[in-house]
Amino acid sequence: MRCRYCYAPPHGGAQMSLETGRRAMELACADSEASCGVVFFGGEPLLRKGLIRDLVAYGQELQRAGRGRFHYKLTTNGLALDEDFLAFAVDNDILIALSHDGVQEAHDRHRRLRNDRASWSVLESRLRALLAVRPYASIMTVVNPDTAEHLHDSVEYLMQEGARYLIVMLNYDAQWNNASFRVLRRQLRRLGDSYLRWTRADRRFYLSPFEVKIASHVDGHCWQEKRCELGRRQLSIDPSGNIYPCVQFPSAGAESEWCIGDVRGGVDEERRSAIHALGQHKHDSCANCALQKRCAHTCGCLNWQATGRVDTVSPVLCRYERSMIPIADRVAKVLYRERNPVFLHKQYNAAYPILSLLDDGQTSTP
């Protein structure tokens, strides 16, 4: 059994207690054979470094007692990421994902400090410090309509800084229109050209929009199994210990239909199953689409974030997928016809991530 528990952002200043965190971990390892992924996210989790240290120590106690196996990930804006915590993360094999939107013009547009000060220059040293010890740390970039014009340069900047594992995501809540999508498509095409160039130069990297869509073709026979299953593969826990089916839902609150239990009483399996079934709804609007088997339209969490319903596909998502898939296919077709060894190794060798880490002397998987 494999399960992942996420610790959700505080609402109204609430903070998770050590007792609540421990109860969550005990719930996760109720099956002694469980592989339990614990994700700290926010808000900003590094405001509670002491709690993170205590929960990692408790996970080690549980493991020594034969109660599950724990691994950890943390998503941070990086502002409180210091050498001491980086050392702790390395020693305890905590994977760190850093939110960073790339070049200064893009990053500072939406990621501001108090008094509306810019944050890009503050993060330069922290980005480099993280990548020095974890070159495969996830760098998470959010694209907005007013930053889409910087997408290519942002990815190139992050790779020049040493990033190798980049997750690029759209802000699906934003007001995208025809003009901003035209800009986005141009940037994605530029990114595709650079993907070709970087691959031909034997560079090892992971760039999510391309890798995911290429894999949806290469692994088409089993791609459905890798999709989001609302309420199955990941649960989120808010500071009070209430449990939700995915990362967006804690904002709905404990009185909502999306709360499926708490760490004291456990998961309401009947409610969990009902939400999962709702997330598996076949969308009529996708019935005749040739791309539906490769599309993220089944992500109930994303749909709910964008439309307020898990069974209604975001129009922005639909438009993005129809733009991204042909661009990724063009890149893949060129590299496949060239029999590019780096491309073939990455896309057709399941051991590629491990072999890349071994080549780099790394010990943790991305």
Contents of the next structure:
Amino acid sequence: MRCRYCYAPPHGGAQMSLETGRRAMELACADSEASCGVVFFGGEPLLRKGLIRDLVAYGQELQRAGRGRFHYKLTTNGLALDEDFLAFAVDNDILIALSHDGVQEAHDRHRRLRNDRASWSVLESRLRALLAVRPYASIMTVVNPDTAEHLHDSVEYLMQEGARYLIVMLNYDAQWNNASFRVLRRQLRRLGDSYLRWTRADRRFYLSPFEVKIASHVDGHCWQEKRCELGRRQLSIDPSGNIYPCVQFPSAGAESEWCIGDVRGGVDEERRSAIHALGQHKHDSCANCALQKRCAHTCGCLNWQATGRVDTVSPVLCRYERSMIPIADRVAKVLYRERNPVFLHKQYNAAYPILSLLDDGQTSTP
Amino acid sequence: MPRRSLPVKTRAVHKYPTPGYPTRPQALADPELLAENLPRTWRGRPEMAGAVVAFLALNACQHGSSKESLAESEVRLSGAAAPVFVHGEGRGAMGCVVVSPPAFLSEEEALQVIGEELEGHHLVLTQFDIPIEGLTFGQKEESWTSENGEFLSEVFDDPDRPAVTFTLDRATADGNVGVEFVSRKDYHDLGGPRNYSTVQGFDLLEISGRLSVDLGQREDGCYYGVFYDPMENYGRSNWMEPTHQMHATRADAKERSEELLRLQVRNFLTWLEGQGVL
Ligand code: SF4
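Having seen the form predicted alone, can you show the form predicted in complex with its partner chain?
What follows is the entire complex, opening with the chain shown before.
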């Protein structure tokens, strides 16, 4: 596909070799007893199904040899998601995240095929097939200024199709302005009303803009610590085996300051620490902000995407946080006052995901 | 990578109320909260019951040491009240010697204006006349004495009248935004002094300022806007006009007051935006 907002557009057609993938896995589990998360992303990882199968098999081999433990996730545009691969994913407990922008008007605006044809209708059957076996598969929706007006309907459409785990992200790199933000805010408010309705109807779902902001208060005592830290918890590896501090950075290239090593020589710890320190920079603009503990302004990756600097907070993010937090709080306050059981357990019972699965009779984890 | 300047700006929120729902440690301090509120589909399923009990015990272990309490009254909610935005004098007097009396807006007229402006920003005021517990105003009396040809005012507590609990005019359904229009009718209930002579003065602006400070100290998670009647007057030259013309000039004055009130509300909306409510 040729999605217009892609942060890793195809260039040069470089492909990861099995050897590079294996080295990456060895490196990941070298210092850790815990289960390592391996995320296949691209470009489009399902163009290399064979490589994925081989790497999952290699992970099992390492596990049998007591050299590491792994769990997997894959982010796909869905075009190559066939029955065969779905069965493989279910058998090997690979979580699948599907990029889908919701209703056709929103989805086809940016998610185009290579020949610039629209992709929504091609994906309908893939979306249903995925949700049939994995109702808790993440559906990742990107909102742009020119698709913001469809946000509510897009989420509603995906919920109607059976999606239960929705990640909604803004394209922070886009040209947002006051008018498009007003549209977005109206849509978020509508979503808030629907969130109330769906929760009151006992529907089980995860809708990221609300869950994340409610959690930032509910778990305020430890929420910031749980957040990703640039270059610490998650590294990204490009097809040639170069290592970067997060998913946005491979596009900067191996010659850039953001390359912190490669799978053969390992991570340059000095460089990694320097980048981590940059990400910890306290933004002056946020120092006196009452929302700073609940805001994602510390996400260096996101700041870099939007402003070109890790240590410069994105104004788009700021505006979004200032809009979203009060909307999420309003919804949570109403549901708490009603003592809504689904809300209470979702937000305060740490075992809610597992109990929900038991209730569903599901066996896979969300 | 992008290196462009963006048309939206970073702006800190200086005050934000504590949300009206508890943190996890506060919630789990009440063992009954989750146990007594089970989702409908979990109830009556014996296989779920055991799992729920086991997991709730686990939650309690993880957070049992917390001393934070769940009781809603103890979930601290901070409050915020906008300053009173000054558009219009908000002062004047009625009585026998007043030659240029103000045209007062009725509560209905003013709340109509306020409602229209707020609805333009999707704030619908569906709650009416909400008593605000703990916010009371003692009743005052004013008397005038003359000393060396100079008139002096003295204000004292009115012993015959009990304190009045404040009632907020309107609020949104979720109680997130509340508004009060301080009218002539409210003046005494909000502590404005009664004058038993033939002239009664009104200082709605000052009363509104005090009310806004009181509301700002509450911790109930509501964003308050206090507006006052601008009290545009008829104009001295028109006072001697025939009755039908006087009605016209009063209507003009009220129209001007409505416009000034609209400006107060618009300032309040901008303030709400700054607080991140809009
Ligand atoms: S809302 Fe804006 S100013 Fe406040 S912490 Fe977030 S980015 Fe900083």
